[in-house]
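The form predicted on its own is given below as one chain in structure tokens.
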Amino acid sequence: MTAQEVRLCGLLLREHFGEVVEKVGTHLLRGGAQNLRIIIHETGVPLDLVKKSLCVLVQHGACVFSSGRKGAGSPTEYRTSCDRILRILRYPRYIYTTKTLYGDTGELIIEELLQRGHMTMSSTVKTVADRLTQNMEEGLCMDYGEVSNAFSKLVETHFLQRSTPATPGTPAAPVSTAPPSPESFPDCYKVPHMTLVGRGKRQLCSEDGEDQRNAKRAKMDSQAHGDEGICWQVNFERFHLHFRDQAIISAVANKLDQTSSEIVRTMLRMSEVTTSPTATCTKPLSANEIFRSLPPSYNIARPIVDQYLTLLVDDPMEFVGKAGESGGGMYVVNLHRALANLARATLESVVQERFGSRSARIFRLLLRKRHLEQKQVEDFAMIPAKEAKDMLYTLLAQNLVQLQEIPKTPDFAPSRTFYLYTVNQLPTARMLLQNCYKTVANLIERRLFESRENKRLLEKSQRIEAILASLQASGAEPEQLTEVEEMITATEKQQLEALRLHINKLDSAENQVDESIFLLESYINSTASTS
């Protein structure tokens, strides 16, 4: 774990759970396994604080708790972890992949979970069921069983997992809520019995009083669903897998065409349950399969969907590879491959927006060829002398290119030496990420100084945005609410505009390099599992 991740780390937990769940996460993050006394006594946070903090994080899957390294009876030790933290950078690829592909009603339910951890069917159902009632027209609402058929769905393609079971036993047994894998336990995909039945309800303007003996009744009636004891998380790996092939869709669409794409994309629906997380490339299939499987709209022959998959195994990128003859050719997707490929287009992209085409040519060309004298440097990338000195000096002075020695006799004289550059593309990588996770945390840091800057001025907006929704849902004439608006200036509203377009440009700026964290991670991971 580097410094630029823990602080990237920190950046979120305060952005979404507050100062003092930062403090707590960052300081196990840099300390490690620590039980309850030594996290007070050196962060000097108060006990309940601290004890709310750990709650705060295990209930969102970021810390594990495991009894004490010397033994039973040994304090409870609590650890978290890195990797879960940064998954909230990936909130909103969530939500809108789950938008994209569910609708409101599936995107809701993902945004429960990741609001509150994990929860519970009939309470997540519920939940959902009641703001969709919100926001429709008078007179209708949702019914408990449509939310609870895309929660099912959401269950069914694993983009929903259960919860780890509490296991309640000795302290000396380690506890971790850690997400499971499908084969930890085999109910981890099977959805409940739930005896749910009725309508969302809206939100109704009353005393206190009667607010909270409906927050008691309801309460109360979630307590008897069939579904008690049984939580669901998001299963943030089923979602990197669809980002994955995403990718690689998208990558073979802009290579060649719409239809090598779609032939791609049916190769990896095919092997979606088949194929492991971690596996190189995806079980072979038929090319008589791959035809069958085709969607009905893409009316293709199949001499034409043969000739398209000679094409994608001749393409240098070598996405897809043949791994027989039987029933018309065999072809799996090389996964690790297309990985390799995606992550080394994002290295050359970055080379060539920071230093020039010509870098950009010279960078390739080290990928290309594996080890050049800058002399062959010179004459492959047809660059003169001294404008390829320059930039080979400046990539090696960003540890974008090394410089490997190679000595003709053992006293490595200069004379009788050969210098040959090259490009390590998995330390080059590495490196990237984390200067990736750098930027990330520059642009939380720069989002949060605006907002603090201009925290009166977004608050006097609010509280008039809420004056006009209260003044609207009474039925206020015109008039009133044309008073109520010009309670803003023209430049503060001038300011308000330009501060929620700045605040936007840093949004999309932080998901876009996002992105490339993700193409990264993934290659990195791939090459470690294969290695």
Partner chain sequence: MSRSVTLRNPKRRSCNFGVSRADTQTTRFKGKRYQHKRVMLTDPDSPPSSCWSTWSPLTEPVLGVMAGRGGGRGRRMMSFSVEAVCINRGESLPPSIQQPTPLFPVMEQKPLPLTGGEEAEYLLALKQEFRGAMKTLPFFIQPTAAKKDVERYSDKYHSGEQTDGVTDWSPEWKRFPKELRVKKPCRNGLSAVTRSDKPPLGQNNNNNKTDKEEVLLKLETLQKKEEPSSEEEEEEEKKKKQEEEEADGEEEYDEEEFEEETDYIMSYFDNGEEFGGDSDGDMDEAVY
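May I ask for the structure of the form predicted together with the partner chain now, the form predicted on its own having been displayed?
There are no partners or other molecules in what follows, just the one chain.
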């Protein structure tokens, strides 16, 4: 947990769960595993609020608890990790991906599960059906069966998984072994048999009192649907694999052409089920299989497919490799190498945008040639000596380039030592990842600052919108509406517009930085698993 990660996690917790949860969460992040008493004592938050915060964190999977280190009798300890909280940045991307794959129903299912942490299948289906019914026209209802189908499809493709089953009382797993992942349980992806028949209910507009009574009645109405205790959560790893595949396909499309990207997409689709998440490359596929599995809209002749495959193998990006000659040629997609290349492209573009294209040339040169002396850098990059020296020193000051000493004599005498410039991709990627976290934290802070500055204005506009909405609902005349609208002056409208623009920009920027974060994180995790 670096300081930047903790800061970013704190801001995310504050935005989504409030300041109390932020306080408890950051304390857990900084302090490691702690029990309840220590948390209460050190944060100074009242007991019941700490309990609620911990419940919220556990519900959303941000915090895990286990029995204490000193043995079975010691109090339960709570542990948080940054990874899970940082996923919150990526929630919009998960929801959008599900929308493209499974339509509105899937989108709402994932959105509900992300909002609630984990839920049983029956409650998810009911809530989603109600929400869909509200958006549909009068008289139409969403059937529970359709929503259940979408849910089952999501489970089949492993986008949803069961949460770790509840253990009675304090968990029995000792702290020394890692807490069991949901995947370690055999029923992880099995849809339970559920009796749930019905349609979504449209929420009628009634008086407040009646609504409250209806709500009370809804809570009492908990029929057993046969799946009590089985909670589902979103499987982030599966989404990450999907994003990784998408990144590879779009990289191939950008570098080569549409047909090659289709071939790579087919290869990845075929090896979705057979490839483990940490595999270096997919299982070998023969050219015959690939040709047969291409989408029918692409009627390409067989020799042309072979040519494309040869082209992909010869490409310096090394996305596709040849693993053998049987079956017309066995081909694999090199996943880890592809991730490394994508990360390298990210680093190069960062250098280019910050320091200019000539510095980027030097950076790329050093990445390719590993170690170079200053004289060699000037010669290979074809940049005049003085400017090359300046650029090298700027990059060195920013720690993007490192200096390596090779002594000729054991006393490291400066005249008898080689000084070589080098770039190490992995440490540089880690450093840039921390920069990304800092960037997102700064963006969030700035957005909160902007909202705080204009709080009065925002509240006024919200009040006026509420008045307008209620007037329209009760059928007022246009003069009244215009009168209410005029309560906001023209300058205030302009200010509001500018504020909206700024906040949208800051939000979009967060989404974009998260894409870089994803690439760099995937690369770093892939190296960690292989090494």
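Here the rigid core means the biggest group of C-alpha atoms that line up within 1.5 Å when the two forms are laid on top of each other. This one's a predicted model, so the numbers in the text were calculated from it and none came from an experiment. Positions refer to the first chain, counted from 1.
Remark: with the core as the superposition reference, the CA shift of residue 464 between the two forms reaches 2 Å or more. Core-superposed comparison between the two forms: the C-alpha position of residue 47 differs by less than 2 Å.
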